[in-house]
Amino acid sequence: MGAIWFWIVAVMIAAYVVLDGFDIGVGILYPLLARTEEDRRVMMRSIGPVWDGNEVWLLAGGGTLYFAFPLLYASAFSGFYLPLMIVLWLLIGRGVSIELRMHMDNAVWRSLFDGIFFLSSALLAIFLGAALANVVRGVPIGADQYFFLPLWTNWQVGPHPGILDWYTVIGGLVAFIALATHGALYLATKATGELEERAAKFSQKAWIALCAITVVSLIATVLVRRSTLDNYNNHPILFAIPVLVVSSLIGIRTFSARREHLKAFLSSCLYLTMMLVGACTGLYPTVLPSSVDAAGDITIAKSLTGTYATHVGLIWWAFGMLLAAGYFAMSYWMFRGKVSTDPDGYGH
């Protein structure tokens, strides 16, 4: 059971990340694509009737990170407070953005949410690959099974490390470039003319640092954990993983230069997913690594709940899900298509 709810709980986190990290992207670029006001209502557009449902998964995943593995949520939330609090004070100004940006036919008034808009998607972006940086370097846990982080300390990767150093920006820099990319090309599959046109050359721009950034990242991993690297060892088949990373990195330069642009979003939804699914991999079975001593590390078995609770708990998981399941494809299947310049609304 401590192995289905591991894997359910990164499942829920990469849904997250790959439907609402489109959202992120959007947000990104919003500030570098759109040109006129009308570009700037159809970027909103393209994400205004989903972006709300796609943070539902961060709230899912919160929740049964908490239910599965109580130890590791009140060790990891309370040592991670600081950026905890930061990601929460920006995605609500996300959401406030989003919501406030037409209450007032005032240029200065959509001005300043946009601005908010773009600052706090972009640092979102950042502090999110942050946070996963830090989970792959490890934290310091104390004998108590809890750690406190500074923001930052020397910047270096170390035993008593801040949540900010050279291996965490770059994790940053990671999700950035990625959610980015990502963005772009949800964006070229629901926008029209010009602003399509400047979504698909950024795309393709920015593959090209995306490719550096992800190659960088892998080689700083095995510099920092090289512990990552047994269970691929151990278990070849898993390499099988890395070559779905590069094989998505190909479909989506293919696909982009062909202006299959649905294609090239799967693909980017696909590396997404498998760069999730590789950290996971080079994690299990650890939840949390220690930075300081590898007997302090939090793992499945010391942090799984009792086994009726995993146990009931599956049950109305999948009934959850399978509800989740049934609105999401509603709401997409309704929402397919260009987006329109239609003034009034989201709509198409």
The other form holds:
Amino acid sequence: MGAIWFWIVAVMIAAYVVLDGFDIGVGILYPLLARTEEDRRVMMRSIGPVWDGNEVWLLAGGGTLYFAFPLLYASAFSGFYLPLMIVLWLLIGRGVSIELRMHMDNAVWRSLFDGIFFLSSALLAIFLGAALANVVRGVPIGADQYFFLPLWTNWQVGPHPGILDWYTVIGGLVAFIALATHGALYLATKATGELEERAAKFSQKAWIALCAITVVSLIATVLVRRSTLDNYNNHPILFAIPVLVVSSLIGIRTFSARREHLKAFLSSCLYLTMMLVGACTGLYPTVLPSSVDAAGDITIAKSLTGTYATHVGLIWWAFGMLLAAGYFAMSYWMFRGKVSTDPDGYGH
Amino acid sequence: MDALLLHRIHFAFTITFHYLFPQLTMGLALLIVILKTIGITRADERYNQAARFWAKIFAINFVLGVVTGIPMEFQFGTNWSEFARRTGGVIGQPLAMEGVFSFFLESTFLGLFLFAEKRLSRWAHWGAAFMVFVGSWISGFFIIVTDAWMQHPVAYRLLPNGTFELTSFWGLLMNPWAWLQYAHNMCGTVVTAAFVMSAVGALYVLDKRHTESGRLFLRVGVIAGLISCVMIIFPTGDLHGRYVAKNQPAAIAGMEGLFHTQKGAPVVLMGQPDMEQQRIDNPLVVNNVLSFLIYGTTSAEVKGLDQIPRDQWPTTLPLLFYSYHIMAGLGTYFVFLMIVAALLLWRGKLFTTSWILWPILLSFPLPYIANIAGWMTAEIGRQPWIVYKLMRTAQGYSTHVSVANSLFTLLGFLGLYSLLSVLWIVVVYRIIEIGPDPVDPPTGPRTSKPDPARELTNA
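Now that we've seen the form predicted on its own, could you pull up the form predicted in complex with the partner chain?
Full assembly next; the chain just shown is listed first.
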């Protein structure tokens, strides 16, 4: 039962990264790719009706994590206190700037919200990547299962690191580049004309950086936490995951060159999913490793909630996810295809 | 500085600010469904136009509700980790269910409701509005199930290591406290929405612009306001109050400022609890009424604070007393205002009677205050417990988060939310200033406007 809930939470987090990832990516590219007000509108419209639903995966995933692993939730959320609060502020800034931009037809106001939208998107990507890297690297969990991390110390990986050290910065860069590429590929499916061209071109350049940082991050991960490879070595079939990562990278490149934007975007979805699945596989059955002593790891067994709750939870969760999948299918079907360049006013 | 107090203020401030938004959107979702229903069944385009206008105000409030709501979920872990760890086995359930059953529903159908009116048939668009209403009310339900468990724990087992485990799924969802509190609370959201709608209507009528819309808003707002204002007192407030009296005598004694157990207990209309002398200073009382309200007879004995150990008295008792009195006082005023307004509406004089339009206009902030005072009553009344009689609030906060760190983020939220307040007021004011879009000519009501859905897709 613990394994089921581990993968349920993992899948929900992956759904969040894949879905909210592309609208965060569009935010990162916003000042880079948009030359005119028209471009900015198209970029905003491309995510307008869906970003809020995408972000819900973070909340639903977080709620499910709390439900299934209360100890992990309590320990990780209080230990990552400062970065989580910063993530909250970024989420607030981002959501508000998207919504308020639609209500303000004044250029000064719009520039302000455009700036906040870009900054919060870029920093969110970096913080989310660094957060994941923190979980992979491990944190100094105490005997009472709690810890507290400062934002940075000496930037070194050690038993008592900060949130940001050289390793987690790499994690942040992976997320930043991956989501920028992801966003560009998404935008290429939604935009037309020059904007589509610029997005496609950008994704091809970013792809090189993505390949490089992926390799660097994989090597760094093995260096920082050698036990990541344990599960892989014990079950060599799992090496299929890194193979899929590489294939998805090739897929992005190939489809992008053929101008099959949707397939390239789906390859990018596969890339993000496999990177996350790979990280989770390396962790399993630990949910939060200790940087001090492997015996202090928070594991599935230590943190799983009561048996009755996990059983009854499985029933409503499956039912709820069927509904959610239906909503998403409907929503993406309704808003399928290219964003129009119709210059009519933007709003509800 | 006291860490416990700081963490409490952190949560209290962020949730108070958050609840400015859902209390409007939950009520407004219902009113928008009503507007759209009338619009379709009577084929009256003015009601659809009103629904579109309120959808704009709904959207901005909804987004603010979402972004200020995320910190609430996070804070269980960040600031109240010991509480989260010990009670997660029970309240993790409703909180996760809120995400899975409500947030997906709400966000999807809100996208359709706001962006796809022209792509959907009339009834399909009505359906989208209805689903937004259902989603937001489900969300409220799960939050109240969570709070109700803290107020009146049910369906749990306390393990030797101090953690709680769920024993009955339906027992948790069917907690009587939750249903009473939910009914009372949801009436409160409709009161807020009805007062805001009436106030905008009164503004338009007094200002002689968008007069037609203003009258419509007043009509719908005053009728919804009257019904919800009555229902918030009777039956929901009455039933909820009796249940609190039965299960949390300390809370009722604190709310009423009843220091001494007595038969024929009075209701204190006004006064200041004197904690030293244990009495109410400058009291304005009506004898026997409290006994009657709780037990239905004027001579019944009501338990006072003297029967409760001092270390179990609600902390910050005077604040509890004032919160409750502000809520109850405003609730009474609302009923009178809405009865008078409804009578004038019925006699056809409402739109020309400026002595009632002015109070309607100026009263719109009051339901916000009343709703928040009501929540303060519930939450301060529960103190010093975080789970009533089972776990003290002082045992719940994150001991590993230092005072300086929690003050740092509290100041951050204060600053950020100040900015949000300004933006919120500016944007809502602009929407009200611009007013509803003109009604489309009856010949082609669904084709002459710019098509928001077409902007998003040309498929």
